[in-house]
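Just the one chain here, laid out as structure tokens, in the form predicted on its own.
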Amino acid sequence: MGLATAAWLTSHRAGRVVLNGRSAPSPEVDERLTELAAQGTDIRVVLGDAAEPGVAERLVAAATADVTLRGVVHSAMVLQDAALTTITRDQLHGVWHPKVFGAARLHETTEGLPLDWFVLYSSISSLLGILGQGSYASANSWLDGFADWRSAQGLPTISINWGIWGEIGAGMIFKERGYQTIPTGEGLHALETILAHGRRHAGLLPGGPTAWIPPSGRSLPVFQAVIQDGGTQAAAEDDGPADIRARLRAAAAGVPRRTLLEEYLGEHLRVVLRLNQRTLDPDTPLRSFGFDSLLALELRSRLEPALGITLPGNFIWKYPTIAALAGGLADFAGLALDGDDGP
């Protein structure tokens, strides 16, 4: 995203771009800056942690020699899942660093400077939560509070909740799985539209609103403006524990009630995969499907409430099939798929 914005910014004749990373150009975004700087922008990069003392120092110096520094961009992700209850110290560190502490160094480096615009990419991590990701939805909604209170200084600033691009970067993977991703294009449309209205904030969700704002928070008044009433959900969305469980008991022991539970473990790996398709054959291996660590945090964040259970961290990794794991999730419920349930 940072090299498509400094392609964005050479298309309007930007006089010089400074970039940054923590490491050397490859040799395919080597050739790309050359063909950036053919255009006539002066193409200039400073390796180095932005996040770390006189790095930003440099970068300021290389864009304001003999030239106006007018705009920033602040656009580093790291990126450490972990569930909400296992994150350590230094996961929170590694995700923090770069994204809070170099926000922080590029506004006391360009503090005293005219900038037109000081711009943040944030993700819609911090405005919808997104399983897995407490440390990195945490350190953006820091960004949008830094927005905040930059702007209340009179410091120009925007602070813009991306979702997920689809065409490059670390997002390419999920517009693979089939998720709705935001087009490169469309992406670098929206930002010259919030720069030229001087939002302090804005979000943009590829596709419709209810692929990303999940269910639980459909009705908050602060997504109320944008949801339309999608109809009813799917009964995976539904169910509570005494439902699922009641319709498992009241199926025939045997086929009958093994088939009820990889349909409905089918529904919600459907779901979570956003996958088109009616039905999953329960005997695929579910990491043909591209299924992750974040996906299976997102499923048990689903089963447990649904089954009125507690889930091992590691339980769902245990079974590599649709079919494997409804015999191990009625075992842990202690409902008996091929046999009596008891009292």
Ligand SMILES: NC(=O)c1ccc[n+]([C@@H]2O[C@H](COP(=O)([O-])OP(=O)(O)OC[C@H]3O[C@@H](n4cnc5c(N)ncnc54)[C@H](OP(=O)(O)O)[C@@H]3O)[C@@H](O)[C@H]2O)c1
Second form
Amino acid sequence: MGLATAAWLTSHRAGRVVLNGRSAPSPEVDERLTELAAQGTDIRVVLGDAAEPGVAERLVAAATADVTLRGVVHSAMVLQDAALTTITRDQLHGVWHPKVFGAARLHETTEGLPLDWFVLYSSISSLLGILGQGSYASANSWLDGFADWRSAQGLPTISINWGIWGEIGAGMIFKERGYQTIPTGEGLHALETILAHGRRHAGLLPGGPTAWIPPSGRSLPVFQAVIQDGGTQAAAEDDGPADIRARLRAAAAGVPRRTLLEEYLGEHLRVVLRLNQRTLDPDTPLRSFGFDSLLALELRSRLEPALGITLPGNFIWKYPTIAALAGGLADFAGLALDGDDGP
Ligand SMILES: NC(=O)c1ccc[n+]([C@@H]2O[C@H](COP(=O)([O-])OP(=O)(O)OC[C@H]3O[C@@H](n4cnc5c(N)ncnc54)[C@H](OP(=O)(O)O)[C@@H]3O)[C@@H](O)[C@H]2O)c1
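Return the form predicted together with the named molecule of this protein as a structure block, the form predicted on its own having already been given.
All chains and molecules follow, beginning with the one already shown.
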């Protein structure tokens, strides 16, 4: 996204763009930078860890040699996903280091310069609290607060809570899985609009609001304007029927009861996988939908309260299909799917 931002700046005739990363550009990126330079922008690359002392100074020195620095975009990140209860200090630090300490260094180094904008690439995770991304969400939340803190001192700052970009960057896997994502052109258009309006905060979610905002978050004031009155109803629909145990008990033992549980699991999976109305075959391998450990965590957190159980951490991961998972869950929860007594 940093490179796309550089290309966007070049297309707007920026005089100079200084790019930073810890590792040297790949041959493909190098080629792209040469193309950008051919459009008339002075492209420079300064290598180094932006959170370490001296690097922001080198960046600013490269940017201000004979021209005035007008804008900063902070898009560095490292991801280390883990469930909240298992996050280690090292993982937390690994995620906070580039985002938080990198932002602080850039702030300290540019504080006295006449910037038009200082843009922080935050994420929708700090508004939604994506499961398994506690470190990342908290680091982005820090950026959101930092934007307020800087703005209060008259320093122009914008924190953008980006949804997932599908064509470039670390979120491409989500597009492959069928999620609604932000096309690069739309993201850059949004960036331009946000800059033009001088916002302190802005968020961009691809697709309809309910594609990304979980039912539990839809009543939050921050989302009211985008969800309006559809939120409560959509939340109820997405949560599925509340008392699945009672419905299973009422269904005849054997195939009807098993089908009911498989359909119920399919409902939750559709929400977790953001598959809209698509029908899920109970025997299709879950991995073929891009199901991974983060999504398994999300599914577990939906099923546990509904079924009134606490599942072992790797439980869902052990079952390759909906049909297998239905059987495993029924056993674990003491639901007699095929028995005469009913669950
Ligand atoms: N992709 C999305 O869908 C999405 C969604 C919401 C928010 N965002 C935000 O947008 C930003 C860009 O995302 P992306 O997808 O483009 O990420 P990315 O592809 O993972 O790129 C991150 C960049 O940060 C650099 N970096 C990491 N640590 C650094 C450090 N200490 N000092 C300097 N550079 C460092 C990496 O280069 P080296 O490894 O060479 O250092 C890499 O070029 C991130 O802040 C992310 O939180 C992205």
